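Take a look at this one chain, the form predicted on its own, written out in structure tokens.
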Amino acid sequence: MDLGIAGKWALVCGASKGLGRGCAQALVREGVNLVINAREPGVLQQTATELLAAGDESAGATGQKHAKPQVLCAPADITTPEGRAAVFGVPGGPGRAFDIVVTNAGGPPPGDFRDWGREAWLQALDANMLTPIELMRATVDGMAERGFGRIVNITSSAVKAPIDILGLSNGARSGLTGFVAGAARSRLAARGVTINNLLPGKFDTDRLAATLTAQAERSARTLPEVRAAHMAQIPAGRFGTPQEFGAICAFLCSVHAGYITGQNWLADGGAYPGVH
């Protein structure tokens, strides 16, 4: 399937490794031009050096070949305006003018809600909140503008499954989902601008192999035990892989995801046991 996003721009935050890079790399095989985001400079630039050879072998499932994409690397702190600056300011980048945000940043950490003060709560509605919707806000006005537009929010299967240690985490993603609910049903939706949330659960990531490499520390058992422990609580019987949430990613930053706004896409092979 060709999904019709050749020669779009598109932001990609967290894109140099993990699900970021996932998103990063489904998009950019479809011939889009890409900004990617990432605090560190060095590794930021490895990870375009290989999207980039990934977008010269890039093909849709037709087998038509899209024309090379760009890929440009904008290294900040994007919880900050002046990353946020930064980004939009990239030399050769489509400054505010983007077709698709992909808005993500890692989880804050784990912990009683006992010990948190203020700044603790400001943190993590600075990076899990606050700063989806300052891109959004920067972007979605000229994708109205254009008649095409789409943001895919990176957010946690903890949105709908609070987890108890996970309270920063649960309280300003679930901030985000709230108003993400209504922009999405604002009069954008009428001007081909979608935003959705894509909620992933247990994905074979390095964030996730460190809590699990933590939890064997602090257990008995070895780490290929813990491992297996928390598969076997998923009905896929694995964890998830980058590069299918990114093509999930992909779909819903193409044209043909232009009927689905406002929702929130569960990816975590079936361990959410709900019906909604």
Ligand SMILES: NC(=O)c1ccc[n+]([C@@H]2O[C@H](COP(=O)([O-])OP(=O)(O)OC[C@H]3O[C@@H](n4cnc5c(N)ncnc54)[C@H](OP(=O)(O)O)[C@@H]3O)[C@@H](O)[C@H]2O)c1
Contents of the next structure:
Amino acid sequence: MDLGIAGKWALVCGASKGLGRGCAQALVREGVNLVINAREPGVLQQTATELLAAGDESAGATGQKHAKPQVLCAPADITTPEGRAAVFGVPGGPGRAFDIVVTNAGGPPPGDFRDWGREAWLQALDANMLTPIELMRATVDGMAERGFGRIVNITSSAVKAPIDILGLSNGARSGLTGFVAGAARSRLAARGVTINNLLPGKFDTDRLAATLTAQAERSARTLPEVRAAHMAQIPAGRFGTPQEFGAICAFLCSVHAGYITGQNWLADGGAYPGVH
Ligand SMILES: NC(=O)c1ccc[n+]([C@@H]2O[C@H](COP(=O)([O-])OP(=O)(O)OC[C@H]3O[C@@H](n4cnc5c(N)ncnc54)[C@H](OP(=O)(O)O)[C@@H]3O)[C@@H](O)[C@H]2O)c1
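Give me the form predicted in complex with the ligand now, not the form predicted on its own.
Let's see the whole complex now, leading with the same chain.
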């Protein structure tokens, strides 16, 4: 299936690794021009080089040949106003005139809510609620004027099934989820702009590896034992891959997904047991 988005411009945040990178890769394969963002410039540049190679082969899933896409780097902390200004000001980029925006940043640390004061909460809200809202505020009206726009927010399965030690994430991402439910149904929906959240369960990324390594160290189990124990709780029997995640994101960004908005898409190998 040709996703119909070749030549469009996408901003993918947190794109040097993991799920953001998976989204960037799936989009560049469809011939989408990218501005990719992460804080560490060297890793980001290396990712851009690899994405460009993927874009060179950008035959799309159906073998359609697209024009060679551009991949521009915007190394910055996306959770700061300066970082967002840098992303919108990247030389050769589209300014704020993105057609597709994938919001993403690191998740807040785990812990006990008794230890978190106002500063910890403000940081979590900045990263996982207010930054995506600021990115939408900067881009959606231009998308509506041009009659096409796609926002995909990477959130978490914890929005549907909150995890006790992830209180900062549960709270901040639930705030974003509530905001999106309203904003997606505003005047944007009739003007070609969709806003959806993509909720990862357990995906094999550096972040998951760090979490599981810490668990192994605390529990006197080996890392393979800890990984196996987590996989055993997932009906699919495995962790997801960033490539799978990126493919879902690319579909939500496609011309075919114009009638899907305000939704929370869970990708968790069946781990969430409920029907809603
Ligand atoms: N993987 C999972 O199983 C899973 C499950 C549920 C939720 N999530 C959520 O999904 C998101 C992505 O997770 P992941 O597993 O892909 O993490 P990851 O492998 O650690 O990758 C995170 C990416 O975001 C970038 N980043 C982090 N903070 C940033 C910031 N302030 N500004 C710009 N870029 C930033 C990182 O690069 P730099 O460090 O160089 O900035 C990196 O490119 C996180 O919010 C995570 O909480 C993941």
